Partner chain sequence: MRRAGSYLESWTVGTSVTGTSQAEFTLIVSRAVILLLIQISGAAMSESRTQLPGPTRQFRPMQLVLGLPMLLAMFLFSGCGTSDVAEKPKELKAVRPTKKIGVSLLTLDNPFFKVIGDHITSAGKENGYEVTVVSGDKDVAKQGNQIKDFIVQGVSAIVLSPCDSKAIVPVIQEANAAGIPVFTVDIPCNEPGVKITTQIATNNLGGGREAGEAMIEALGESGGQVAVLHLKQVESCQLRAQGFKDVIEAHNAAGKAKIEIVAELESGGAKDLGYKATEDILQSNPDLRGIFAINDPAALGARAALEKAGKAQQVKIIGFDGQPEGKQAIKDGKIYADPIQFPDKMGDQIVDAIVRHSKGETLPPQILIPTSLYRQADAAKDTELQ
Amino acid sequence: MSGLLSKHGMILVLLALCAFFSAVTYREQSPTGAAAGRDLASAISKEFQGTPQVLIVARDLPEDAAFAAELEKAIRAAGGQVVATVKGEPRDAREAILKLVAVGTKIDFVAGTQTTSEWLVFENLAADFPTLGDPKVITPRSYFWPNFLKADNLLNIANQIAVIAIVAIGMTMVIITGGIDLSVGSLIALSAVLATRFIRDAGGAENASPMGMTLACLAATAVCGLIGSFSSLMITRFAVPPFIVTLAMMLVCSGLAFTLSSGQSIYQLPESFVWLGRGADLGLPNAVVLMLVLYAIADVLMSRTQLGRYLYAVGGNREAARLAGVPVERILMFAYIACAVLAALGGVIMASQLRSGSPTYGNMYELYVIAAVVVGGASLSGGEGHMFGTLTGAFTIAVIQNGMNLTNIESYTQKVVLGLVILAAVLFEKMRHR
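Output structure of the single chain, in the form predicted alone:
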């Protein structure tokens, strides 16, 4: 039990955080979307015997459009009549009502969402427009549910943490070997700038083909991989401390990103470039699917292969590993190159999410990535850590940030809380070793 809690204790912390933020964000919900439209149509049919005359009012938003379309379809299927469907703002609703008044149409129901039902134009319909009759404003029945546990919020958490979690895979390998890589945030920015610049200058810009965009992203990843190779060479062959090497490369990569982009965002990209960052072919965001696949591969690599055992051996005792025949230099090079390549992939995903490349991307991400690894149970001394823990740590940080956003805690306080969480995780690890 002690070993289980030691390895997976953070999952209990994550579940406790989810329970806490679910409790503090428990609110009355006003449903919308297609399901709300069907429910409201059913309520109208039960309340009115005969053929109801219904005015549907919704905002010009995707979820409201789905609500209005499904409501209109269900009302007609039940034998009712939709006299008009408004999709817009209060003035659009007033114009629609005036047209109905002009032709002498009576209304039994004004059906809308909770937001549209509160528009002032509907406050005194019977008095302001007596020829309409006495229409009743009706909305979908509300219910109570935590804002934190809404499906779109949970998907938002997963999508937002995808870049940090993917980069954290490489950082976990580096930290397990007893090293550190401070350059990942700048590599994210450099990769995003390189990929978007290659697309703009050599791939056809807004008319770039899928193959052209793929080759551009691969070229950007390869360049970042070469930078990771240089860092690993400095660490292994010249025995420069990883902290110094990666700190220097952090500055170099950031400077290159600003130079190559002239300090401006690169946005001449086709619409289809957002497929990786915003697409959802399998019901989940594509970036999240990629993240889960990469974690599955990394977990197998670390727990089932010789390479994984070598990474742990190098971090546990480098000299003993060398004497046992482990190719220490090659293992360290693999870790830093893998970290750089995954950081480059994170940059491509971020560029896809934002449909642009900017030298400011990845700012402070090295700290968030290291925090995810440490909170997930990896030891900064090397030799300990696992991929499932890193993924848990990444989600823990994301849940804390998201929960504080939902409870309207300002960004300055969020930094204080995250700093204390990181300190508590390291302190717990030290106490456990003692």
Given for the second form:
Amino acid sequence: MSGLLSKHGMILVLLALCAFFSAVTYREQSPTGAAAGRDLASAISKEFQGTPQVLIVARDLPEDAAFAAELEKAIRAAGGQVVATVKGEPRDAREAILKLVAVGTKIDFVAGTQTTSEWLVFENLAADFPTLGDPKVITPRSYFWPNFLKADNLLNIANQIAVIAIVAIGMTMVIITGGIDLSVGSLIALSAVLATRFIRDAGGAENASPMGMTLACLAATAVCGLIGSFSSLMITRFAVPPFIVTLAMMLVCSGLAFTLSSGQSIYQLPESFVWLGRGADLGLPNAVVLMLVLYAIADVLMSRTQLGRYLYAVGGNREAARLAGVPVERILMFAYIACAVLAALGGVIMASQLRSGSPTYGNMYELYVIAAVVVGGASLSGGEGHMFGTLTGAFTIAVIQNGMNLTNIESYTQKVVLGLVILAAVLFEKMRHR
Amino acid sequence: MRRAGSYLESWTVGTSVTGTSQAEFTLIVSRAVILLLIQISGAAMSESRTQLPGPTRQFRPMQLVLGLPMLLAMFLFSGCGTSDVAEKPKELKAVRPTKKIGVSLLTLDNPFFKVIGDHITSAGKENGYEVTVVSGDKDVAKQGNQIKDFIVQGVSAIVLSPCDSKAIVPVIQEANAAGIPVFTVDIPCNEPGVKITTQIATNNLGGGREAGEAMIEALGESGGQVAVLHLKQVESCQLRAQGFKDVIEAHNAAGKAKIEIVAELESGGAKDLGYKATEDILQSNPDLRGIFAINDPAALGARAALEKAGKAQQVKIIGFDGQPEGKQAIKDGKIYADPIQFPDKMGDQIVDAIVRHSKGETLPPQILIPTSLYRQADAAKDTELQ
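Based on the form predicted alone presented above, generate the structure block for the form predicted in complex with the partner chain.
Let us now look at the entire complex, which starts with that chain.
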């Protein structure tokens, strides 16, 4: 247990954060759908003796339609009368009411979901439309549940962090070798622009075939891989510090992305391009599935293979590794190319999520990615770190960002909190090495 | 709002109670979490004294160093928020829990957007809305995530100024699919396939016309050569320049002292580029009499170049925006006049539009806020300037 904690202590912090945000986002939830409709109908019949005249108000959404249909059926079955059913916006509700006023119908209840009952059109019904009688606004019984723990939100978090988490795999390898890659943010932008330009100019724009899109994305990834190999060559052959090389490449790639896109976003893409970023074939979003698969592969690679051991060896003590016969240069090249390729993949996913490519993507992402790796327990001096930790680190950042959005913390404060977290993580890493 | 008898009365009373108890609950839980962490780390510490240093040692300082500041910060910041919630139900008696508006603006670095955000917050509060304002930081992916978080919260309305009108489309479609009305402020989104309830922006064409009139007024009887400092890729700036040119052409057609537009250069809407562009214009047009800059930074850049060339008296500048720095320059006589925008009115109008939509009124697809010409005399009366 203690061994596990020492390796994965961050997960405790992550769980504590989840518990914290669950507590602070514990809110009233407004039920909708068929069950809520039945519930409301029985409340109406309990409330009103005789034949209640009911106006049903729902939005134009599938779950609201089910709610309205079930409610109408149940009210009719109980002997009530549904004078009208509104499906749409406040404006539609107003029109329906005006129609009822015109024919002089009286209503006893306005039945709707929590959301529709909040519409201001119902605020002063009796005063605004005196001929309606004295209608009461009624909604299904609400229940309490944390917004944070809604299934939609948890998927949301995973989806939001997928790009950063995938790029962080490559960054973990680079940081384990004792290096750093500042160019990943720009590579995300470059790859998004390249992939979307290839699709627009060579793949047939809106009519591109799945094959064409795949090739375009592979080509973009290959170009970024070449850039990664160029950086690694500078680092290994010419012994330029990785910080400088990748800082330079960050500027180069960002400039290229702006040039190739003329500073505009490229959006002439087929609808099916969003499959990778927004599809969910296995219940989970495809990008999240891809992220999990990549982490599984990376974890095996780092912990079970010779390549993984060499990466740690190079980062732990490069000279010793060289003397022990580790091909240091090849290992370093592998790390930087893998990092560039994964950044390119992140760019493709982002382009797919937003169905467009723009040179402004990935701005500051290198910092979030490095933060995820460091919060996950990797040492910036190399030789230490693991994939599971990085994944935890990425999720920690995502949970903090999402939680702060859900608890209405404004942007300025969000930056302060996130900065403090990163600083605390680095302090921790210093203390570990004392 | 009237609610049905006992069934819902119990519900309404319930909310006011849960409003307070929820805040208390939050405080208790967050305290418990912090105490738990202190205990864990404390236990780990004492353990380390009795045991040989082993692998466990590595994880101990983390709870203290990492967990505590993080949770404390969170506790402090969100603590402020929840205490608000606790007070509201008392104030408003047994009304609903607050309705929410989620706002994601292009950036909050620019005071213009900050003012919009502040006014949405205050006007929203008056109308019983809890408003969250976040900055998209000009990063459309970030803005997309913020809007998805708003959707999860089930806000009553979403307000945004898109960081990228095209790339934001799928996210707006998600909000449409969740039945949440979407409003834009300052920057419109006119893409097909999205449903925007209404768009609120400055009347840039009208503002450009006012700038043209100010230029005619500044040059007086003699007319002369003028230049435009442009920001061509931005639609609002194209409209400003268009309005300006319309008025100048009409003036010339009426046979009055001719005003000739001799140059239209890119200013980037920034001081440094406005400065360079003005230097270039002065090289080719030494007799220049006026400059219209599409925003205040470009106008201030132009002023710096004129001062350096010793032509500050000869050339009159018309700016645009009415940012504090621009207003100060008008007061000091450095800029002749600005058509000023009203971010405060934009914020108020957005909330008004949300309320009207919720009342079932039909809104126009676009609401334009007119500009107003701001001269030195207005600056002298302006209490916001020292």
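Rigid core here is just the name for the largest C-alpha set that superposes within 1.5 Å across the two forms. Residue numbers count along the first chain shown, from 1. In this text the structure is predicted, and so the values were computed from the model without any measurement.
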Whether residue 270 and residue 92 share a rigid part between the two forms: no
Rigid-part reorientation between the two forms, C-alpha based, degrees: 25
Following rigid core superposition, Cα shift of residue 52 between the two forms in Å: 9.3
